[in-house]
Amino acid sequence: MKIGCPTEIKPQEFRVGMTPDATREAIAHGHDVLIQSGAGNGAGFTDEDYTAAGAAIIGTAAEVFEKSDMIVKVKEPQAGERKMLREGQLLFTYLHLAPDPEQTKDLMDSGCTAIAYETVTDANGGLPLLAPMSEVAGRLAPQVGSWTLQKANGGRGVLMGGVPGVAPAKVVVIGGGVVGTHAAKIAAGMGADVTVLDRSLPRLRYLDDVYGGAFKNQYSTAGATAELVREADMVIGAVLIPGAAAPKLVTRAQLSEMKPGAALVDVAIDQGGCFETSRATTHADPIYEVDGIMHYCVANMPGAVARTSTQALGNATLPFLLNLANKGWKQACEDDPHLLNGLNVHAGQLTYYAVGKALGIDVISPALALKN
C-alpha cells in the first residue's frame, strides 16, 4: 500500500502523523510511505531524516493525496485538504466531527473513508488513540492556565503554589478521566489546592486511592460544580463524550459570580468546549476575556510540544496503521471490532452514531459499511 502523509496546515500545528520509526516499520512490512517535505519539521524530524527510513519525498500536499491509497494525519483535514481526498482512499487521522458539519459533508462528499482517531476504542473501554494526546493536554492544562492567570495577561496574579503565608491557587477539573486525572496531577505537583468532579463513583474511588494525599475529588453535581466554579481561580474542563460534543457544564451566567480573572482551560474545544463561552483559538492568540474571565481554548494543545506529541501519537496508531495496510481496512476492521469503532465515514455516508445525533444526520452501521 501506498501511504502518504502530508504536512500538517491547521495554524500552528507541529506536529506530523508519521515519525521515522513508524515510516521504517511501514516499509519493513512491504508498504511505500510518501512524506511531504518538510512535514516533520515543526517536530524536529528532518526531510533527511526520512529518507534514512526508506520514505520517498514528495514536494507537495497534492502529489501526496494524488499518489496514496492511505492518508495518515494528525489534523482533521482542512477545506483545502479535503477536495483532494477521493473516492476509495482511506483516511487516517483524529476527526472531531460532531461540532464540524462543514468538515462532515465534504467527508461524505469525498467518497474516501475515514477511520477517527478518538473513536477507536480498545478491550478496556478505553480510547487508545485518543488517550496519548489526552495525557500530553492534561499535562499541559495546568501549565497553559498558570500562564493565563499572570496579571500581564489578564488574570487575577495568583501563583499556582502560593508562597509561605499565601494561600496557593484553587483549581478546579471537571471530570476525572485521562485529561483531568493529568492535569490533577501536576496542578497538584505546582503546589496548587486541587479538587476533581466527576459522575462516576468508581472513577472517584480509584482516584482517592491512588492519588488521595495529592488531590481532592467530589461527585459533580450542578450544584456542587457551581459552587467550586465560583471560588476557583482556575476551572479546567476534561470532559469527554465519545465523538459525541462535549456538554455545556459552565454557563455564562455562572462567569459572573466568579473571581475577576480567573481562567478557564478548555481542553474539550476539539469537541465544542464544555463552557458556554468557548471558542476555538490558536497558540498564536490563545487567549480571550469573556465577562472578566479569562478563557485559553486552543484547539491542538498537544501541538504546542509536537515533538513530544508526535513520538507519543505515533507509537500508539502504529499498530493500526500497520493493520489498515498489511490488511486493507476492511479486513482489519472485520478483525478487530475496536478499530472499526473508529470508521465515522464510508462511500458518502455517516457510520457514527453520536455524531448523527450530533449533526442531524442519518447513520449507517459500520458493520453495514463493511459489506458495501
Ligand SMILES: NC(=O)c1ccc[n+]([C@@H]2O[C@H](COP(=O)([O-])OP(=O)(O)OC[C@H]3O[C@@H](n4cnc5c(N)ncnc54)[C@H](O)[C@@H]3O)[C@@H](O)[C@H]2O)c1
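Switching forms now, from the form predicted on its own to the form predicted in complex with the named molecule, please provide the structure.
Single chain only below; no partners, no other molecules.
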C-alpha cells in the first residue's frame, strides 16, 4: 500500500502523523511511505531522517494525496485537504466530527473511508488513541502550573517542592483519570503536597492502592473541593463526563477565598473547562488573571511538546496503521471490532451513531459498511 503523510496545516499544529520509526516499520512490511517535504520539522524530524528510514520525500500535499492509498495525519483535514480526498481512499487521523457539520459533509461527499483516532476503543473500555495525549497533557500540567506560580508570571512565588525547612506547594487535582493521575504523579515527583479528587470510588481505590504513598485522594463533593481549593497553591482541572461539557466545579466567588497568585490549570478546557472563570488560551498567550488568581487554559497542551506528543501518538497508532496497510481496512476492521469502532465515514455514508445523532444525519452500521 502507498501510505502518505502530509504536513499538518492547522494553525499551531507542530505534530506529524508518522515518525521516521513508524515509516521504517511500514516499509519493512512491504509498503511505500510518502512524506511531504518538511512534514516532520515541527516535531524535530528532518527529511533526511525520513529518507534514511526509506521514505520518498514529496514536494506538495496535492502530490501526497494524489499518490497515496492511505493518508495518515494528526488533525482533522482542513477544507483544502478535504478537496484532495477521493473515493476509495483511506483517511486515518483525529476527526472530532460531532461539532463539525462542514467537515462531515465534505468527507461524505469525497467518498473516502475515514477512521477517527478518537473513537477507536480497547478491551478495557478505554480510548487508546486519545490516552497518549491525556498522558502528555497530564504530565505537562504541573510543569506549566509551576511556571505560572512564578512571581514574574503573576503567580504566588511558591516553589513546588519547597526546600528543607519550607513547606512544599499544595496541589489539588480534580479528576483522577488519565490526565489527573499523570498530573498527580509529576506534581508529587516535584515534591508538592498533592491531593486528587474523584467521584468514582473504584478509581479512588485504584489510586490509593497504586499511589497511596505518593499522593492523597478524596471523594469529590462541593464541600471537599471548596475546602481544598481554599488552601491550594495550584488546582489542576482534569474531569471528564463523557459526551458532556465539563461541570463547573470552582465558581468565581470561590476565587476571592483562594490564596492570591494561586494557579488554576484547566486541562478540561477542551470540554468547556471545569472552572467558571476559564476561557481557552493559546501557547502564544497562555495565562491570564481573574480576581488575583492566575489561569492557564491552553486547549491543545500537547502541541507545546510536539516531539514527545508525536512519538507518543505514533506508538499508539502504529499497530492499527500496520493492520490497515497489511490487510486493507475491511479485513482489518472485520478482525478487530475496536478498530471498526473508529470507522466514521465510508463511501458517502456516516457510520458513527453519536455523530449522526449530533448532526441529524442518517447513519448506517459499521458492519453494513464492511459489506459495501
